[in-house]
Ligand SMILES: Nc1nc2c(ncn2[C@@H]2O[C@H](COP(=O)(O)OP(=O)(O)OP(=O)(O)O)[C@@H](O)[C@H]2O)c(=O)[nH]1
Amino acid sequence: MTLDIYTLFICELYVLGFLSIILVFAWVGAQYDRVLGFTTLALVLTLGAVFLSSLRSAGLHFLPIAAGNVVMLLAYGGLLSAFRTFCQQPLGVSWLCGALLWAVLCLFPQFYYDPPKRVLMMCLLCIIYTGALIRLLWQSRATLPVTFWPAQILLWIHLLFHVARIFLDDAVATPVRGAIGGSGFSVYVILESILFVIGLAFTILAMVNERTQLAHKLASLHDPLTSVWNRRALFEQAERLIMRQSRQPKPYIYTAVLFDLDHFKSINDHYGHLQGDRVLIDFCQVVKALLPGESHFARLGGEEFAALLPGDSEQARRVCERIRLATQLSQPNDICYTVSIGFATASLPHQAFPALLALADEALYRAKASGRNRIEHYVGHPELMSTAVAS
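Would you give me the structure of the chain only, in the form predicted on its own?
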């Protein structure tokens, strides 16, 4: 089956126009997200470049060869800006380099009137730009667990196509109107570009959506004031950890810890809520600096915090004592505060974290009732828990 190049050209204009409209609405709907903004700009520039390239069939030379390719390389620069924005990197001036280089080269007749040299240079610039996009995408792979590989595959196909074009496009001009490259290979250039822009537009939409969903998920799992985990995150992580350890032959020993800042209401009343928030943030910094690896820490609400520590009761006691002393010595904005701590160590195989945290709460109550600024370890009653570890 022979593909009609002029029909493909009309299809490409339609696809680019339709995708540009979709991206404009997506950009507005995403609160003017800069990634979508640069992607929309790239599509609009591509639309303009494709239109200018068609003017070759009207006998024009400057607009399709010089202006059209400059606009096309600006479109690649727009994609580069979109990816750099997605990776939270400064834009710089690299997005302009390809277009400036092409404009300078067109000043030389040896390049301007030599189709093979133009095809070679355009392919090399496309390869460089696409390689830069692949590199940026690789740097952001941790934030794209779903869309990373589809995007990588799409970009690699685009890059390899231009590598193949270097060897397959003879750059011999044809009289067929609408030929973007001016040669018989133009039909493949148009077909690949149609598939590429469709795939890339929806891939970038998926990437932005995945990033937004991940940000919302992370926000739902963190305390907005202190940036540590919240109750939901701690319980979910504890459940996953215990289930994972249950598959191991060796029993997993861990400790649940509850922290309660002493007389925190009086701090708010005396110094104000702003300073009270500063104390909460300071306490989180103290705890995170002293917790051992593989520990998990969260704010349950108000001035109450919890942690899951690997290890037995003696190891947990040493960690808690370091936290208690460091809290007592820490005086943010000259505000003295202390913490009461209760903890309970799992004494049964695969003991559920919520149940263990309830036991730690009993120990915390005893610490507060005994004068505060102290540590208490839950000791089970022999008739209820014969395997309890002695304090």
The other form holds:
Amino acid sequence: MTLDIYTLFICELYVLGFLSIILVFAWVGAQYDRVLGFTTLALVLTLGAVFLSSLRSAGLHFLPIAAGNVVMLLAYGGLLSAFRTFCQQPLGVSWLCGALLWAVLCLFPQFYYDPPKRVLMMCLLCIIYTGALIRLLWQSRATLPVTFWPAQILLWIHLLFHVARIFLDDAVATPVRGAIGGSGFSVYVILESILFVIGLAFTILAMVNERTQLAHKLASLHDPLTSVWNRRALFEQAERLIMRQSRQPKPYIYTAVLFDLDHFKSINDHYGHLQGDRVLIDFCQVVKALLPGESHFARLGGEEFAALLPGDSEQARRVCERIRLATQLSQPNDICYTVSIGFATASLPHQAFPALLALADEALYRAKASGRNRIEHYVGHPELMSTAVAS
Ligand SMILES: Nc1nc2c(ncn2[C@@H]2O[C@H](COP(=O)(O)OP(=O)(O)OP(=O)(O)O)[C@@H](O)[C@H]2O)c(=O)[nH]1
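Right, and the form predicted in complex with this ligand of this protein, after the form predicted on its own?
Next comes the full complex, and the chain you just saw is listed first.
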């Protein structure tokens, strides 16, 4: 099969134009997401660069060789900025270096009029930019909450293609219109770049989409004020725990704890709502520092919090007592506050978490009624608890 350079060139302009339009819509739809913004910019610049580069076959020299390649290297800079933004790194000035270097080199006739030198330099700059993108993704892999290996594969293919081009492109000019790069090797350059831009544009779209979905999922499971889990997350975690433990031969002893800050309304009334918020955040810090590792803790709403602890009632009482005392001593911004705690212990699979939490609520009610700043334990035999809740 022979590939016609001019047809491929038209295809490339079409693909770049179409992808640019898709990316503009995606960028606007994603509330002007910076990653998509830089990717769109890179695509539009590539479109311009491809067009300028093709003017070589119309007998022009400056526009394709100087301007076209500067614009192409700016497109690489745009891509670098997109990936840096995605990896939450500062943009720096490296995105500009390739374009500047090319502009300076074009001032030297030994470079400007020497196609092999130009091809070599362009390949090296593409390899450097692509290598930088691969390195960036690799270094951020631990913190990147998305699937990044398709982008890695694509970038490696692009890098290896340019390594191959160094050896295979003889840089002998061809008169074919639209011959990007000027030589007969253009057909492969155009073909690879079509596949690269399609793959990369959709990979970046998928990565941004995955990250956004994850952020929304996390937001739906966290309390925005205190950053601890919310009710939905706690119940989901409890359900997963129950599923896991139901496969174990031994019953799993665990405790549901309810915390309610005392006279919180008067803290709000006396110190203001903002200071009330400060107290809620402080309480979460106190609890998180004292809960055992395998516990789950969440804000249920207002000044009410809940936890799921592994272990029996004695262990739970010790933890609750430490939390009660630490809360009393905490005093954020000199505001004294206390907490009432109710808890209930049972074993899985005999007692489900929501039912156990209802029993802890009964205990909490007694803690409030008996003067607050105290801990109450639901007393009832674990096996009888489900009956108690049902009645
Ligand atoms: N600052 C602040 N206050 C909140 C928030 N959510 C709920 N509240 C307030 O929490 C207070 C809860 O008051 P109550 O339910 O009467 O309970 P309490 O004053 O703590 O009394 P007891 O629980 O009986 O000790 C109300 O004044 C709510 O406005 C919040 O996110 N921030």
